[in-house]
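Below sits a lone chain in structure tokens, taken as the form predicted alone.
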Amino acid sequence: MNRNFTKYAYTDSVRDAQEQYGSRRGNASMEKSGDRFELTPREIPFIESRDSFFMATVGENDWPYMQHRGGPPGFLKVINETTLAMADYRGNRQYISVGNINASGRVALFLIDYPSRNRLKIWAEAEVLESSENPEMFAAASDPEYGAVVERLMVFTVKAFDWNCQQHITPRFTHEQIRQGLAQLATE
């Protein structure tokens, strides 16, 4: 069953910490808010515009692993309101995320837009597919113009999501964003 993100994030020890530090009452009301697992017109364009995100998995040894994923804007594809997919391009060939997904099937995705200071957390069930297992999904998730070697697909079924506060996000800009800003200043 898909649930509000607090069903995944607010364990007993988290509730105890919230009580200890005086935020339990406010967080208890978040637990009563509606379930959020279907992506809306707010989340979809945000996801489709990202050129990177962070993905957390957990290994069989119970240790977390965090990995940066990057590609052209929109490389993380929105397949529908509850499904995301991405072509998994050849990298350092350690396959830590692949192995962890194969073992647990769970991920947390952290997407951030530094200039606008927005961040989106997504809890998902994940699966690794070879291209022969789902040619339609493979075609939908691949970007033939990118030029990198696709080794497999990662498909994410969204179970919950939450927008995080903007506090403490330092705005950062890409070279292209700076170039466009300088060009606009020069025109003015």
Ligand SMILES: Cc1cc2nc3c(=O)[nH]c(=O)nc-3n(C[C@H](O)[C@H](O)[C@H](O)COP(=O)(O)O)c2cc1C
Given for the second form:
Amino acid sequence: MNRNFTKYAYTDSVRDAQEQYGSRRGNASMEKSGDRFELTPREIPFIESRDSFFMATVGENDWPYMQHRGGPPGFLKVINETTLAMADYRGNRQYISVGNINASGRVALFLIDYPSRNRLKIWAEAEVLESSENPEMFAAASDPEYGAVVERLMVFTVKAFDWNCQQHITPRFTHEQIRQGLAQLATE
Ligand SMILES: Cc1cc2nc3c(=O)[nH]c(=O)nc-3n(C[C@H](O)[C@H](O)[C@H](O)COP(=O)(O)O)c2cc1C
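Please move on to the form predicted together with the named molecule, as the form predicted alone is already shown.
To see the whole picture, the full complex is given below, headed by that same chain.
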């Protein structure tokens, strides 16, 4: 089902490419299949269980930029069906994503779960907030047990999303998932 993403992803040149390579008709019907973009019970637990994701921003010079973000599982908080928030910890102090968000107000998020071979793309409007600008959301997004200094908050207003197919995702497991699997085997 179309989760509104064709509105943002299917530009004129994308439609031209679909025409050139013979997939325009199928993609045109996808454009008509609705504009729902609220996160559902399928996306919400998926987002809340991620311990990392990739975030694309765009600079004022039109160059795309990609950064990996990581934290304790659930560090990307679902505030409601159209709002996500993340505490931005002190890092390498380059502030590339922060500057890009301040300039363009847009991000694309890419969330992947290797064991279940699922991947979710999210298009969102984004803003960077200082703690004083929204203390409640700042508190909701911060994890006091995570030993890092929270510098600011990134808030994402979901505009569209889409699940990709599972092809070519190699299952991979974290140390913790392997440890749990081995413990279960030992019990059995
Ligand atoms: C000591 C240290 C700890 C960091 N911890 C994290 C972290 O837990 N999660 C994360 O996404 N980035 C972390 N990074 C931050 C990244 O290096 C980077 O600052 C941040 O992703 C913003 O990058 P950008 O300027 O390329 O957008 C850390 C960096 C340093 C130097």
